[in-house]
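For reference, the chain that follows is the form predicted on its own, supplied as structure tokens.
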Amino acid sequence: MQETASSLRRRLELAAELRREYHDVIEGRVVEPRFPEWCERRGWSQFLLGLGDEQVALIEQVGLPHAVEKLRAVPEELAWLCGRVRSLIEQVPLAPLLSSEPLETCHVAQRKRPQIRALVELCRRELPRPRRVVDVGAGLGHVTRALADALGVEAFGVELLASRASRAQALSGGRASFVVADASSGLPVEPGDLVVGLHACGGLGDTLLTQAAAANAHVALVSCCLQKVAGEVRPALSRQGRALGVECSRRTLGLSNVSSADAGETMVRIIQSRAVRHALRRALEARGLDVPAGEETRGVHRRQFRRGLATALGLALGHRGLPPATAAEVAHFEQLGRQEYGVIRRASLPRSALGRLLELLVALDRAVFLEERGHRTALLALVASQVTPRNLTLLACAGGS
């Protein structure tokens, strides 16, 4: 299992020049129908903007990085960071599917089911047996169950909201013990437990991390969300982190959320909804507001893009108080929205094809930061992409273990 400490704080190395050499793209969303700065002045929109709907498609599905072979007249500097870019990738080995033992089902969603196998498996077969279990944001308590079958320990999850926990309870059978708390509060972990978070969000991952290393225990962590931090930069934990400047602001970090993976119908209605955001965008700007690229949305659940521009401006209207929109009026911003999201959709894809090394050099830097506190540390993707993007987990040995 163990990665060697040179190994990784090699890649956090690689991976924090090129974060700083594309310092500008990372940072530079594209909000307006039009090519950035930083885009033309490297040669690349031209290539962009000849894209068939076909070839970006391709790219949005698989990423930029695995799809530029498949791509003709790339502009040198796009086709070495797209190399860069999916070297560090490729560095991440993908867990081997050990065991096809039944996992308990029951409240379990069917695309969540392999990643609990595989992470159980993943405990039992690379990690010491631990004293007890400990899961943080356990949700029903699916995690905690199977690991307390698995391990054979005493096993109890960490929630913050008491009615799952009480949910939790009740499907446990007596297998597993859930409370109701904070973890920024601090958790109760001792020497020798297994801290685990699938899917611990943003802060959360990081706090797991910072207080299992206190306590000397192990660690079984699957990143998500990192752009969920209590402040408005989430600073780097390891000291070499802190020395290479790898802290990231929030706004940076949901980057890295913008997924390649999410294939098929999943794709298509995220493209759809982006596209319906813009077109909002603009039909609000119409009506004589000001409205900053992401203040679209307020009064508009998320899920309500996919039902169309008129249920979103409906909304959106009725939240500001504004008389509702026309027929003429929808149809217009229809149209326009899906002309100018052409654009800014092409123009995106560079800046897109770095938020897998952003979510890379935190996970890095997680890694680093145990190795640094006496840990043996191993950093791979728990499932193939097609199952969930969000799969880079993180095992870490407790020293002296």
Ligand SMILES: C[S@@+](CC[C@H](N)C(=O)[O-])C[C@H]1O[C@@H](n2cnc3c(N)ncnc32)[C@H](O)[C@@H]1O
The other form holds:
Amino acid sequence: MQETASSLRRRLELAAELRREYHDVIEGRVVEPRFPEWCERRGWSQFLLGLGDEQVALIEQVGLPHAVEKLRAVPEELAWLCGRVRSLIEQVPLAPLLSSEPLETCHVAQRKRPQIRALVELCRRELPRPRRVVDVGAGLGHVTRALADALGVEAFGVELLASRASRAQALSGGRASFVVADASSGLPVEPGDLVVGLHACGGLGDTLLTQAAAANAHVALVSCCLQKVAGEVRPALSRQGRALGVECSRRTLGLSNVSSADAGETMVRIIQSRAVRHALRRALEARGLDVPAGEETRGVHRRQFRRGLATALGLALGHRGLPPATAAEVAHFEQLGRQEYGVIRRASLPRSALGRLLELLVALDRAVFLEERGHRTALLALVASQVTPRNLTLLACAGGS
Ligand SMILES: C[S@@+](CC[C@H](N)C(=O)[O-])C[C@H]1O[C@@H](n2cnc3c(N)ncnc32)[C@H](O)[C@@H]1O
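Please give the other form, namely the form predicted together with this ligand, since only the form predicted on its own has been shown so far.
Then the entire complex follows, led off by the chain already shown.
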């Protein structure tokens, strides 16, 4: 817990400044196969168009800020922007893996285990022993159980879905208890409690923080899916964030969820699905439909895009009561989709580079909010981004502890 308040505030200021400066890029989602005005004006288009498929795949894997040093003839401003984003990212240290103590892994997914172990270790080493643990958005209670075991204190989980809470209760074997409740209606938190959220999505993270701060409780929060907020806009929590104007629309926050480096195979699948979605939109337009970007997905479950255009188009046409596609139609739009998506993919790279910036902006606003409420706060990456890119973690010790 070594961060100083001024470091967090300074970083929030820098992130807000960068976001303001590149507002047009952040808001300028690329949905047509041409370079947008924000790209042309800055002289980035030729460079992006000249990138080979392998280079594009590498950039999508690791993010432009980390790939830029391996590329040639990068436009000066783009290199500068990448450097600024990277420097903000690198100021978030990776949490040290403090021990390899075994974790009760029954029913815990492989990918989740290192996250739980790191979170438990951080709580144990960096925060005072709490009175109780309150796990918000507890899911199946893996974190609740692990913390109850590791800290030897009473632990309970709050979970919206009754089915998950009862499964969590069954798995816990009496080591923790679970309540079915909506966290936004109030959490039973008291001073000295530790309020935890592993992947507390969007608004749930903010709810957790405001209630923990009001009760002067310790906090360990790993954020994710920032776009899942109740209203159209996520307001800033901190006074400084409000002064800097760091509120973000839900649509803007969506960028933070898809852009940072993801595990290899996952990113390949994401890109393939996006290419199919684009081809589908073109095929539906050719049938005379007006299809704003995003509307093509109506009638097609997210996972179905992985099965290719023939499946997605079949479902989308069926959903709209239209005759099925011919093989020639599928082949034509597969090819057109591939060509056009090649341009969209390249033009999207600078915008994707700003996804982590938005994630940091929210994390820093939250950290500064807790600082303003007298908590000692640190911002860390829980695990390497290959394990999960949704790894930004706030650790906060309540004032007076
Ligand atoms: C991404 S899951 C994380 C589950 C668990 N913390 C884990 O890491 O395995 C988020 C959980 O929060 C729950 N949730 C969402 N909104 C909630 C709310 N308002 N109150 C309580 N739980 C909520 C969801 O049902 C879901 O189980």
